[in-house]
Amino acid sequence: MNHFRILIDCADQKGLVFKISKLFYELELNILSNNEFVDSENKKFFMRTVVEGDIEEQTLQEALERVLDENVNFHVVSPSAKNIVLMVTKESHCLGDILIRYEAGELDANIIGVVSNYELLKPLVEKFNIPFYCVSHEGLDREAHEAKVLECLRQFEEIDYIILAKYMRILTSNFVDAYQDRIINIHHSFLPSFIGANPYKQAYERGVKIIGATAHFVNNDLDEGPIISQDVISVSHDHGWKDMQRSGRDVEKVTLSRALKLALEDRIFVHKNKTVIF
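Structure for the chain I just gave, only that chain, in the form predicted on its own, please.
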């Protein structure tokens, strides 16, 4: 039996679910799971269906093309390990968490490389037998350094996602446009929000009671891309700023790994600057 994920997003229209369900029945496909959502405000329809059956991907693709309107965007995906690249700077908590989950077989992915602007995390990465590439930014402006990073990434035949596991350099539009909706970032998200150097110390001095993290797709607006996953934890007056930092790192790594898993399972639809997640 072959398994397929059918991903559909289009303008909402009557009879669409009936057409698709009827086709699955005619093709003798068993529906293992099905999720639908109608964005009434934008009149958009989203659907993720997992099916199994004795059919080839090309046959299913052609059958859907016959019954669906040309304005219906759909993708037939054969579940398989996606190729991902991790980008890091000096902090190890998000990188380490992903590497451990990868080693444990929790992620349906191939980590084809880790790219950093420092050598610091090379020993950690090599423990997992994953290629490590250092592209130093020393003596280079942002554009020149990014050109070297892009050159490094071009050696890979296919990259499904780039994960910024605390990569602490702002990406230019040239880089973002090269991997549209394929770059996932993690950052702290406090209430209230603090920017600049040492946000945890700022949070401590303000006396915050909740800290958290946001994983999102990267776009050309800093930290304002479509949100994939968020989480928060409570802190109290007896937390020093280093305690907050440790707690913050815990929530960051869990939130990023959760977002990555959603992406690997094709559960994310991006529409404008929002996501629909099944």
The other form holds:
There are 4 protein chains.
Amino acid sequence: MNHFRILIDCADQKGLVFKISKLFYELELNILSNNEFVDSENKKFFMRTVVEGDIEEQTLQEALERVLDENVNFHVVSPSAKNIVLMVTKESHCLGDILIRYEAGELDANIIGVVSNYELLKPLVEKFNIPFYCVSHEGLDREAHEAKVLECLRQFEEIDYIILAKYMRILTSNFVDAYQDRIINIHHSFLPSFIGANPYKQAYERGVKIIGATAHFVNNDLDEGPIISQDVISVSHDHGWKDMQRSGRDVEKVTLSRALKLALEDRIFVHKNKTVIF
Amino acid sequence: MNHFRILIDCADQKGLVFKISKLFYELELNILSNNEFVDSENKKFFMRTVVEGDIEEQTLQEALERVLDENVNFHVVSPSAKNIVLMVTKESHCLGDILIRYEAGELDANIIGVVSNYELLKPLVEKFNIPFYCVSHEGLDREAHEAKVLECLRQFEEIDYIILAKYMRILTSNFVDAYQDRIINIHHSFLPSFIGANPYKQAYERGVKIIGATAHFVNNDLDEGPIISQDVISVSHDHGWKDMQRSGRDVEKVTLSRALKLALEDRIFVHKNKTVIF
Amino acid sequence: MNHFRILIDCADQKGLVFKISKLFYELELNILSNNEFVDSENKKFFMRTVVEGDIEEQTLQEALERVLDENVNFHVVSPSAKNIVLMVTKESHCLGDILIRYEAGELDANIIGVVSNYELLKPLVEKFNIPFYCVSHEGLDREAHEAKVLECLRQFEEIDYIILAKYMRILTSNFVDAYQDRIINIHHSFLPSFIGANPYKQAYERGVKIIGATAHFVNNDLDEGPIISQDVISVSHDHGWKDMQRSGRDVEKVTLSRALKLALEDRIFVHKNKTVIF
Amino acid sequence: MNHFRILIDCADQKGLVFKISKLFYELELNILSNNEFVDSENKKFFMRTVVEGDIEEQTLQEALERVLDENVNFHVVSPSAKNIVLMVTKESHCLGDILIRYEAGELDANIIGVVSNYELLKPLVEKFNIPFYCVSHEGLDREAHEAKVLECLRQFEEIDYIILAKYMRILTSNFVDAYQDRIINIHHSFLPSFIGANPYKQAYERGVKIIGATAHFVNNDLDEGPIISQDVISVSHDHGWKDMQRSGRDVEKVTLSRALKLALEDRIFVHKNKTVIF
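Return one more block: the form predicted in complex with a further copy of the same chain, after the form predicted on its own shown previously.
Below is the whole assembly, all chains and molecules, this chain first.
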């Protein structure tokens, strides 16, 4: 018996669920879980079904092609480890959280490399026998540095997701376009509060009573990409901004790892500037 | 166009979704939302679908009867105000929260009466032009008092839900059986912690750092019925048990009102000692 | 035995706590609770002490005057019901939450009036025998309307706090200056996210996964005043903006009532654009 | 300038704060932060003050001895890295979280060893150059195994805290007494719910909607020791118990690390079965 995740998103249309469930019935597939959502504002339909059956991926793919309109966007995914690259700067909490999960076999992923603009986290990464690539930005302008990073990434045959685990440099649209909907960032604030630099300092200055973190896909507007997950933690007047930063790190790492897990399990649909998450 | 909620729960079986979606297609129903869940441990299937169509309830009911096995448990619900009775003792926070929502037209319900073993909350209830029934327990044993409460309730033709909004007396199985899966209680602790009397005092004695509240259906085991919703709030060493009680009240009222809303929208399935909530 | 709350804020200085505790010792005051905070960035000291003793307010006041520098800002508060005015527009959830607490004797306050720019909530307010004043804004510009509201408020001899319990009009600096640090507003977003109009719609458009509410003092910058309390609730892709609004209301009312309680117990210090809360 | 944490707990008595603040004033100490709490039920006073001054620890210690009654329990702590031993079984999430913080220099501690009843986590621990001791329980009864563990621990000159980072064996009172108020455990439930074995399975069977974790000191009653910190996370009907376990792990590790940080900063007072935390 094989397992497949079937992902469908398209304009909402009558009879679609009927067509699909008829096909599953004829193919004698067993439905293990099923999620549907109709975005009534945008008239869009989203579906994620996990099935098992005595069928090959290719056959299932072709059967769906026969049955579904050509403007129905669908994917058949055979669950397997995805290739991910982590990008970091100097902070280790998000990176470390992912490495510990990785070591425990908790992530259905291969970490094929960690790229950083500093050498600082090399010893940590190499403990886990993962290749570390330092691409220093020193003496380079943004474009020149990014060109070198892109060159470094090009050595990998296939990258499913790039995880910015506290990579503190802004990416140009050139980079973003090369990996559309495949770059996940952790922003150290409860977006859209405190966009930009040093959000904890901004939060401290504003005197907020709760701080947060936001994992989101990266697009060409800084900190404006589709949000995947968010979480928060209470603070009080006796938190200086460094205390906020320390408390915030626990929220950041858990929020990013949660988003990563959702991505690895193909649970995220992106539509315009939002996500649908099953 | 009419709206219906279709609720199905049964042993999991192949082809069920196909049968149902085929019927919806043939009846030209528009699916507004759909939730499914397979409890793989118990091999049970749960489904809640909201449809709209140019069809009468009776016709839809009959069509489903034709298509579905006789051991498939299904309900077609035409959304309309449900009849609810509130039972209270002396505290007004849960009652008040429901009354304010009621007055604002937020609840799809008719509050047909409030029953209490004290007169204390009569003035509050009567402000909202809702009949108040005091059935004092003074001088009566549990059975005798409950017989009088049941007699009071029997005057109402139809009761969809009885909401124990801080009714501080234990119900006998006689009462519970008369309204099975229709009595919702708010327990002032994070169950299964602190079952029984004065949970805030128990929580204080134990020195917990978080307290909570639990809305659940009432069955014959005290505080052991299926849980509908829970919520929590942080406390610290400087909360005496009365402070915990005060803080806890906000959690209680919001948790109970949330459970009530789920019930009024037919979003709760009960299976054995648990709920499935869509 | 009398109870007093002693509130001190001043530039941090050596020996201050010694002076104060010496005085308390000599006056044979019993310290029931004590909170201190040093804002090391601004070199400011904050202190709230609750004492009991066989002493009159006047005597305690004079004793503190003798002992403390003239640039130490201090208040001796004899706990008693504060006078509050509520201002509302059309939504009843925050108003209702306060009224139910008021009726239960939970608030150490006199609600001396409710002012609204609509008649809509008059019936609810009058159930609780509280004077309701409708000051319609129809046909008036902002200044003219506000002048009438101020005139309405002037009939009250003393107002300790004005609570904007979903009052949906922006106040001019004229109004704000008249009641400095005494106007508490509930903003229906997790500030500083979604400043301005219809924050739930903004939150929906942005696709956030958590929404919140913020109770804050009102100053002359819209939604920029010192934050007193904040709280949040999770949402998902299947919340339309009206669902977010509905969920958000529970957060709004609890957050506002919490801020009100802090104010009534003299637990809030305002310094620049922030609060210190004991 | 030296820094000290002064920790005081004793029966509440008039004039105590005066005596202490007088001493601080005379010694020209600068008060960086001060927390006090009076447990009015037990008539107990707790205080934690951080001071800086041009004074030696010994001198400060003696000065306090002179001023304070002999039944006042006080400690002067010179902030420095505490010696901790971690005990683990097979799960790595709590251990890993501590190791990553340790590597980042976030913990004011020396991890002098990790003890386990399995070899499984040896490779992870040794990546961080920390000695790993496997004391297998195979073929040994509880007492015999524990005797070997105690023997292993005795090689360390000084242990400030033993952190049970998912050590899945019950300790005898012999062990607990040897390290009183110095053993911190993470229990994988929201205590006092689900005491004992496999709390996630218990939570799943009970159908709860929120799960949690509890960090507490270990005493001789299983899972009954003083609670240091707790946290929770929402779950739903579609979480099997293994999903609950997975989600719960994030709560466990953050809760334990928070408790560890509190301990390292001398912020926890234990009184009877509770903690006071500043």
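Numbering follows the first chain given and starts at 1. Whichever C-alpha set is largest while still superposing within 1.5 Å between the two forms counts as the rigid core. Note that the structure is predicted; figures quoted are calculated from it, not measured.
Superposition of the core reveals a Cα shift of 2 Å or more for H239 between the two forms.
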